[in-house]
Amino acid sequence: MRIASFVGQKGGVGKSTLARVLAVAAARQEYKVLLGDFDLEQLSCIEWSATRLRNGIEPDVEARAFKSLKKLRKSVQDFDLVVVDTRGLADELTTDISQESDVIFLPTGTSMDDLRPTLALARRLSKTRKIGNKIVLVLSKVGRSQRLLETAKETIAEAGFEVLDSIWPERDGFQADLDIGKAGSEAHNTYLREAAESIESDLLHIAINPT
């Protein structure tokens, strides 16, 4: 069983969105996937999964709430992939989850307001036992400025961290789909589907394949 975690130092950067995108991508490839929601105050993934079930959207994506990694380990069996969505504010549980994960995705926007705390968290985690090179930054909610995108990529590279080739663009249509229980390439809009397919493929490749 592989564990792919989405962690962050601040909310609003697309962490829960991308967790759902990866879970759907894995389920559509017939992997048995579980979405583990550790944000017990928000439970965004739990509510999204329930909406998906009510609307009869397939494939099913099971989501469960957890308050500790120990509880997850004791109760979860027979899954190919567990996708973990953590709280928006990094804490001791974030470090524990990161240590047990096979890959750690850190979504971030292109602004320095997003990049600074994300890179600070990446540096802190990279110094922690058992984490090493498992960190991958993901540029998320990216606007239309190519200059900002390239600057963000350069900033991450200079900090010495890997960044996903594909980006998650800022589009209202993606949120509208999440509101009805869909995610990513399940979008009705052709452009949105194409934009999502690239990042889904990259996320899934890293999440499923051992390094």
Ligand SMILES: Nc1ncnc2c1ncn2[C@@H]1O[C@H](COP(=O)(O)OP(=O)(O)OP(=O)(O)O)[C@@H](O)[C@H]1O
Given for the second form:
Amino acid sequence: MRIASFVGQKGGVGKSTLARVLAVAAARQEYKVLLGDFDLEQLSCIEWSATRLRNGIEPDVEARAFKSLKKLRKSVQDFDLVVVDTRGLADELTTDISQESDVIFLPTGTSMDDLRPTLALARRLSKTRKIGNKIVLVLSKVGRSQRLLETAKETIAEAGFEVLDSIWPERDGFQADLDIGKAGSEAHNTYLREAAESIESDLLHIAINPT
Ligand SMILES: Nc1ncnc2c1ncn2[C@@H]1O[C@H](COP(=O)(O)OP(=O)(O)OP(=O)(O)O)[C@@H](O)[C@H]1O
Ligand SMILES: [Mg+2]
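Switch over from the form predicted on its own to the form predicted in complex with this ligand, please.
Below is the entire complex, every chain and molecule, led by the chain shown above.
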């Protein structure tokens, strides 16, 4: 069993979205996957999973809400992969979840306003016991400027952190698909599907394979 978590200091950077994208990718490869939702105020993953079931979208992706790590540890033995979604803040639970995870994804936008707090969190986490080099930044909701993207990648590299090769591009169409219980490469639109496929396979590769 592996645990891949999405954490961050900021709200709205794509944690819950990418958690669902990864869960769908894993389920479609026939891994037994569980979405662990630690954001009890929003429960984005729980709501989405219920919508997915209601709309009869296959494969089914199970989601459960968790308040503490103890509960998660007890109930995940039957799964190949647990994808954890967390709240948009960095607290003690963020550290605990990160220590328990095999990989920690930090989604971030390309602006310095997004990168600065994300890199600060990455630095802080990386100094913590059992976390070290399990951190992977993910450029998320990326606009069309190639220059901004390159600069963001350079900034992350200079800070000494790993960044996922593929990016999660900003496209309004992804929102409509999430609203009906789909995610990523399940998009109705060919163009969106292609945009999602490479990040899906990168996320899954890292989530499933021990480094
Ligand atoms: N690639 C994308 N293009 C456009 N909109 C997107 C994209 N990915 C996510 N969104 C939208 O951005 C918003 C924030 O995304 P999401 O809920 O995944 O962020 P989050 O980090 O989980 O936020 P929070 O910290 O509040 O839980 C949502 O409305 C979502 O539909
Ligand atoms: Mg969220």
